[in-house]
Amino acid sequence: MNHATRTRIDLMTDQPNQSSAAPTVGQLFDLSGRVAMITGARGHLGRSMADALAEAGARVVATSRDAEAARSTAAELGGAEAGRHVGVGLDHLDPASIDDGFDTAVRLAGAVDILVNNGHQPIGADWTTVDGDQFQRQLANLTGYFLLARRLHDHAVDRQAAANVILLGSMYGVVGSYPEVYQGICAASPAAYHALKGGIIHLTRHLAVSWAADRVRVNCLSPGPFPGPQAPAELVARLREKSPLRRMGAAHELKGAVVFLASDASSYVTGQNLLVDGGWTAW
């Protein structure tokens, strides 16, 4: 057993092992030997986080509702496990697909140690036009996050292994939006989206305290304004004015945060919501 492996085991006991040397920073952030599953891996932010997990040494299970897109994304990932990453079709809004996708991931990769619940199916309707079915459909993203996280929890308990869940929240799970930012450009930030992201953040807390005794950590990563390449230029300009840093986030600026939460660098962190928002929620 090498030092890095011994350190990981020691960090999962209820007391630090005083007989071994403290791990280095490099060892704390190293994901070698672990399998990390990320939903929505080909998206604007998902792909950057998938790259980060691979670059940190993990074998990545990249999922997408489009199985071929998932396999293509996995084939493009680098790191020490390049060529061994796995692509799996999984629709997190469909409980049967969640079970099939998770079982396939375990069959192909051998196990899953880390889950990043990132997949998201949006709606474009704001509070003035959204109907009940659309609202419930948006909240189904939260249901999918829970069901997939529970599969990882049960898988870890069966293996008698530690595991780690990261849920993707948002600054809009913490604060309301500025209606004037969207006026005349597009629908306002949807009320259903705010309800969804607030629910994800609180689900994080609940699962963290419920699963701590099983050595399953649960944290939330909440991005601020990270507009995709298709976002209207005027909308981006208005958002920029609301940010203390006066700029938008770039997708790669989530890489350090996701590796921190996925690794032993955060071994004593659970039930937390890490905001990466350029200071947006500090106003």
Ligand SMILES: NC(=O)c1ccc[n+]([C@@H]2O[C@H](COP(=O)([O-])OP(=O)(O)OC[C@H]3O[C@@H](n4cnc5c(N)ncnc54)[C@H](OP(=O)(O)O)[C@@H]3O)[C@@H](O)[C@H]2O)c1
The other form holds:
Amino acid sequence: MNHATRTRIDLMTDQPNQSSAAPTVGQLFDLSGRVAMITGARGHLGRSMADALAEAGARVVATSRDAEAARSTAAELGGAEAGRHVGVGLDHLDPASIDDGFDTAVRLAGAVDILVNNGHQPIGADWTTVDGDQFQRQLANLTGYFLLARRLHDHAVDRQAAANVILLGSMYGVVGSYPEVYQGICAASPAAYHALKGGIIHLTRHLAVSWAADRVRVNCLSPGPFPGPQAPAELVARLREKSPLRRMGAAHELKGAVVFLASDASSYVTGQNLLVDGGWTAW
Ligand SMILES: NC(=O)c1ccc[n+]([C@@H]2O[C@H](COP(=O)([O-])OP(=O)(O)OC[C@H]3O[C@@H](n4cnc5c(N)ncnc54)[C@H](OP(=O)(O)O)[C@@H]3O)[C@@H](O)[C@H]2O)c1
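Switch from the form predicted on its own to the form predicted together with the named molecule and give that structure.
Up next: the whole complex, starting with the chain shown before.
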């Protein structure tokens, strides 16, 4: 029996396995034998987290709204399952696409053990201009996260297996933004985004307690400032001043956190919000 099989059986008993040797750190973080689905996998942070899951040994289901782009991303991923990762089209604002995308993932990969709800459809309008439809559409990202997570939960119950959901929150789900950071450069961080991310962090807690008995863990991973290459330099400079570490996060700095939450290294962690923010929320 390899250790991936053994740790899964440990999870099946719901009890710490006292009779066998405690797993090593390497075994705890090993995702061999698991299938990890990540939405928005070709995005700035999504790609880095998809790389991390693959490098930790998982077979990755990479999604994009563009199925062809999802397949190209999957083909680029490494790790022990290189060449066996799969790409699936999925738009989480469309319930039919969520169902179709999840069914396709199960058909192509055999099962799904881990879901990283990472994709995000942005909104340009801040509190000064946003209309009701735009606000509701931003919140629909949360509906999509929930519907997809519920598919994984039901799938896990059907196959009598443990499962693991990670929702992407944000430091802006915990604190307000500094209006002066955005002034004269771009619209302030949108009110609807703050409502969305706060909702995701709290949904995490509710799903975690609702699904714990089914051995489905649910956690939130909240990045701080990780501006992509297109972010205006002046905005980045102002954000840097607000960070205790005086720098922005690099995409690879989420790799450890996502593998921790996805793996047995966090087997006794559920309902939590892990902030990876360079100390932003610690001031
Ligand atoms: N970057 C940061 O500083 C930061 C900070 C805090 C939180 N976050 C969170 O981290 C996550 C990733 O952010 P990011 O910076 O990597 O953003 P990003 O580069 O814009 O990537 C987001 C991805 O989401 C996908 N997407 C857009 N609409 C979608 C939809 N309707 N259904 C499914 N997928 C959709 C897009 O992929 P396709 O075009 O391929 O579909 C896009 O590549 C988001 O949840 C974001 O809110 C980011």
